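Below you'll find only one chain, the form predicted alone, shown as structure tokens.
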Amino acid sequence: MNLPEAVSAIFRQKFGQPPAFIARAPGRVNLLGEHVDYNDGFVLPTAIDRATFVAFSPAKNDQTTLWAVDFDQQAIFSPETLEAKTGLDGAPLPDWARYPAGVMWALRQAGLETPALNAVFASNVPRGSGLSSSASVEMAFGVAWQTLGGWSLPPMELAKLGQRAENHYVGVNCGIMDQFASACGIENRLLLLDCRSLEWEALALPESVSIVVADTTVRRKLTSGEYNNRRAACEEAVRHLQTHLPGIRSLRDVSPDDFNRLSAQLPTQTEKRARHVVEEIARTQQAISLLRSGDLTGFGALMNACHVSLRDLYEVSCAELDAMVEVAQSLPGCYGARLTGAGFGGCTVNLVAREHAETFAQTLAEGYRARTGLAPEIYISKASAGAHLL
């Protein structure tokens, strides 16, 4: 049985009935612009063949019901207690469930209809991954609401209320990018945002290529603080520059050129933050023209220096993330690997030939296997549709 039926046949067993609708939302991974989007940067995401589904109906009453079938927990919440973040019953909300709270509050914050819903939702985005599980569940939801408000927003408008929810309601200072992906996916599609102007475009992707997305299995939790840590970091370095280079307003406005020249200036640990970021702006930049000349041997050079740069200068990596990627890089085929993602575990991304793709995914099993002990799950993705209806 498929996700979809999964999620439809749940929810005759708990409502009763058939769902009215069903909406899907991807995950994303991103090939390249690694945290650089909340410092304006751009990115380089894709919408992959991974999603959340969520079968759904209007409520008769005011009570929002969510069954989350990867936790067999139930939620049950109101306007009423959505401001305290509780469930009926006056206990905190589990946090799986801040998530579609979060997107209620935030559309309602926006002056949006957000009847209540009885629903059932599943993914098979894996949790703590890098993937943005958590932004296909906002983006799923809203779909959701949109559909029984009786209203309709641009998707990336949508990705914008998503993004408030979960910087001002679950408490994680992400960037646009993740909502973005999920939101606005292409099929076989390339994503490249500006994350200041939210321009965007979608560039072809090579059809000599496969992305491969390997799951180290090691998680990570990212409200723990380090990601905020990390923003902060950046925040402090646009500080110290801005009594040199008074016009800017973030990293992106700092060049490679004017960052070496001042960077003796920052607190060594900042200088490492913002070092990773500024390269990180210029690489992205670098990787388009190479992209659209078809240079994919250029463009997993950068991928493979974006991960020593994340390892060492942003230190959001791990042994695991670091092993995946070494023995990817070692195998035929690979253009380029590095983790995607927040970090700290989580998934790695590979740019590969497709003819090699299908031993690729098996050879780096066996030997991420070999390095660690640990079974990983790779998979060769592809390009995806963003939020829709199904």
Ligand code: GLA
Contents of the next structure:
Amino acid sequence: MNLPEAVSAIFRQKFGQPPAFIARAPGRVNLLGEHVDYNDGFVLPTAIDRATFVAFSPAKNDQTTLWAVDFDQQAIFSPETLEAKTGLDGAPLPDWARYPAGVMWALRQAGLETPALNAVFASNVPRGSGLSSSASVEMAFGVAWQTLGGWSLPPMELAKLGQRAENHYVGVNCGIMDQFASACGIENRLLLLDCRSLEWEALALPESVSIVVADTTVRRKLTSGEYNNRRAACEEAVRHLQTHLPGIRSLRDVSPDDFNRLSAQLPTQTEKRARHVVEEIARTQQAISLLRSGDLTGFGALMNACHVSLRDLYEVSCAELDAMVEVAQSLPGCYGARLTGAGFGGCTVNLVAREHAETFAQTLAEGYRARTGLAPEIYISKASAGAHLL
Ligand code: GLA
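Could you please show the structure of the form predicted together with this ligand, as a counterpart to the form predicted alone just displayed?
Shown next: the complete complex, the earlier chain at its head.
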């Protein structure tokens, strides 16, 4: 049974009738532009063919009942309990329920109707793996409430409300990349987003390459602490640099030359964090022109450089991610390999010549197992469509 059939069957068991609708929203993998979305930089993600599915129907009263198949748990809340982040029983909502509840909260704040619903949901985006399982849950529920609420928002607007839910309800100060990719994904396309203007375009990936996602299986819960600290360091760097460059609003406005000239003014750790961001924004811009001109070798080299920077300057890698990247970079057909997403565990993204992709995946799995004793999950990813109703 596939996932939409499974959530549908479980819905029928729980609620005694088939669901009225099923929504799907994908996870994402990011090729380049890491930890720059909240610095107004450029990102290059693609929606993947792994997704969250929500089977849902309108509820008869004002109580929203959610069944999370992956946790084997239920949560019930109403508009009255939403603000306090509790269920009807007065107990705090479990972590998993804060994503859909946060979406309801953000939509209501924006003045949109969010009729109570009964829902069963499940995901094959692995949690805590850097593939944005939380954004996929948020966007799937965004589509569910859009369907029942009778309003319609452009996907980017839904993405912004999902980000708001995560920033202000869940408490992770994330940027817009994940919700954007989950909402706006296009089959067989990379998405290039300017995180300042929110203008974006779809780019074709050359036929001759595959995107291979390699899961270290190491899960380090994206502690909002570690992530929020990194973001705070970037903001601190901007405040310091503003005394010399009064016109800047974010690290996006600082050129690598200006940064080199002024970096001695920054506290050591802040300097490392900001250097990653300034250089990564420059790298992404350069990479985009390389991609447009079909220079995959050059593009891959910048992915490799990104990993080094995330490891040594931003300090969000771990031994298993480094091992996965090192093995990958030694294999035939690999243009570039690096950790993807927030880091601290999870997945790497690999750009691999299509004719080598299958062998690459197999050899990488063996090499990683030999180095770490862990059995990874590796698959060739397909760029998929953004959040929609099935
Ligand atoms: C997480 C966040 C994104 C982005 C990445 C790092 O996935 O949700 O907004 O900051 O980390 O690039």
